[in-house]
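The data below hold one chain only, encoded as structure tokens and taken in the form predicted alone.
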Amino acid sequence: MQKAASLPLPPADALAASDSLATRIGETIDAAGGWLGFDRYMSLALYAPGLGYYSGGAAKFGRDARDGSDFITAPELSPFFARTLARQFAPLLAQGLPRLLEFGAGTGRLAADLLLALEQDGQLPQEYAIVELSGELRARQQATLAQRAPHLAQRAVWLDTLPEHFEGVVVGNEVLDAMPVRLFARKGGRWHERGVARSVAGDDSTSAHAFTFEDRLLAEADIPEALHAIPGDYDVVTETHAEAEGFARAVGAMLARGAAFFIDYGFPASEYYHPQRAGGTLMCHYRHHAHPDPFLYPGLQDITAHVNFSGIAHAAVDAGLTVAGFASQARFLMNAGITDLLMTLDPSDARTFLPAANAVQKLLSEAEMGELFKVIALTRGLDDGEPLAGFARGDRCHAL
């Protein structure tokens, strides 16, 4: 693991929230007689009210460690990432759709492009509704649409669950990958799950608070199926997604009409689970920084696991939606347009022209973003015809 010496320190108020959201989570462990499946710890980590990480008010999203943020996703990297979605939703819209759902809205940058890039289209939605947990979040929402696009800000509406009944275009960037997971580790060919204990006096834990990995053995009965999946006997730590296939489950039984379109790194099942990927994917950001300790400064730095997007689909398909697109977000941007778009900008300009077109080789290329970060759409009762733009070469479907 990476030393919390070789990481940037926190301020003293925001080291004493963190020490608070310790506390919690020590006295959690102990009420729960001195373990915790990763996915409580993890979900305590980041949504604990008024301390975790996403409920509390740390910068989170920026370009870059000088901001205080820890990382930077695509909406705040080019604002040809919204344009190129409107390209997609504009259609669906005109089928009849009044409404656009957003989960997790983050600074509110996509939602302001989403609603700029409609108008011209000639397709806004009649409302742009946000699910949003965090109050700090939504006012950075509420203010990122009031300064970009005043105009449009009273089509938000922000809710605090999902709606019962919903026909629209539903949006997630980056949603999948903070949901809770739960560890699992296969040592010696038995499974056992991985939860976080108190350390003890004197261990050799790099993490900046008392916290450790503990595991214990499953019974053949409690070991989730997904697991099975493994072959072989060899060592391996991965994760299991429960929530995040909830999650889709929940998504289907809301979407009565319209497509739903998540974007978010991640593999297939067989990708997922292959050999190659024997230490998990569990990963943790702080300022900018990638590193595997999900105990330094618990509330202070995002913890994510890729989305396995396999369980994803079957569990939308459960639900009774339909599976009608996935692929890399290079190639559904490229279907979609992204690079016509670039080109409406004026090459010779380099001082615009040159920044824009590196901010979307980032979303394209495979060493950044573009392979990496897939997207899948999900759809109930869309009118037949030619399959959704942003699939139209390079579906992989058949992979899930």
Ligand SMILES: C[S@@+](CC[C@H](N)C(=O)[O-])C[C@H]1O[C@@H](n2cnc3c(N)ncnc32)[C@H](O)[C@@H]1O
Second form
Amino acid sequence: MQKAASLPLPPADALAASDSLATRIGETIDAAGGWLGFDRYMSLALYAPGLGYYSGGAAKFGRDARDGSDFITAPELSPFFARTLARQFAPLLAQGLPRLLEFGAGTGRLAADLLLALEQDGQLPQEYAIVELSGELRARQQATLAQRAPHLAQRAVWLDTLPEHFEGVVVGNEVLDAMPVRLFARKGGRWHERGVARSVAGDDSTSAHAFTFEDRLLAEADIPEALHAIPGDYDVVTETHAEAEGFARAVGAMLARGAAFFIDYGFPASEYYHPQRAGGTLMCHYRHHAHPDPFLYPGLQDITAHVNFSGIAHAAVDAGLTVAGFASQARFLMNAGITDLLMTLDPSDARTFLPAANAVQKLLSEAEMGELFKVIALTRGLDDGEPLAGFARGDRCHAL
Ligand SMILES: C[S@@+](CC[C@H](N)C(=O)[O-])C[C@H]1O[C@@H](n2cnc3c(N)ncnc32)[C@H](O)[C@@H]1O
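Okay, that's the form predicted alone, but what's the structure of the form predicted in complex with this ligand?
Complete assembly follows, chain above in first position.
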């Protein structure tokens, strides 16, 4: 485990905010009788009003630690990500589905670049709705749109809740991995739920060590279904994703006609719960360092888990959607034409072409985002005979 001491120290005001959040989490633990499920801890650490990582003032997205950011996402890395998605979305918008809805829009970069690309493709949506949990990010999204696409900014609207009925195209990049997970540990063949308790008094009193894991033995009837698929009795720590699956069902209830695309890192269940992944996928990001300690600086670092795409697919199918495609990000972007788009730049103009090509390479490379990230498409009521271009080759729906 990477020690707090080896990570950059937050400024004093950020540490004070983290301490306030730690106090609030501590009170919540006390009120719950001394133990909180990890999903509740993660929810508070990321989304507690004003103090959580996504709801507070952390910089979050950026290129490196010098700008105070913690990680970079595909829309921030390259505009070719949005431009390629636009290629996939344009024919859908043309089918009489003139609305786009983005979940968790981050800095607003994907929204701005998608609108610009769709304008170029002659398929501007009438409306670009954004569902964002964080007021701080909503303000950043408005500023990004005003700066990058001022003439299109008025098409964006922010929604506080999911619409009851939506016809159009839905997109969420790295949203499912930001949803709280429950943690479970199989020790000596017996399943426990891994929750959070206060550290024992006398331990290091910094907020980084205010909390500790505590495992509670589960009755057989309380062991989640997904865990029964893990054979043997070797020791395991893993996650389940009830919130993300509930979200997929809610998207299914909302989507009357159209397609929803979710892009994220993760696997089908058979890989997720494979013996080789017996340590689980919980991961934290602080100043571009990835480490496994969720109790470091609550509210100042991102906490994520990989996505179990089989769970998402089954929840969506339960809600009446069709899984129209599941592919690696590299396959999806190449099928949808990212290399053609890149070649619209002049390769002899090295100053423009090389950085653009390097960023696209990161999106596609197996060693970077190309294979770990997947794209799933969930549809309802689309015209038959119009397969989605992004899944033309290398579709892995059979693996879900
Ligand atoms: C890792 S960030 C990704 C941001 C952006 N999509 C990007 O790719 O840069 C996760 C985002 O998901 C949002 N989020 C998490 N759960 C959500 C939910 N249930 N509905 C809408 N947004 C959500 C967070 O507030 C945050 O903006």
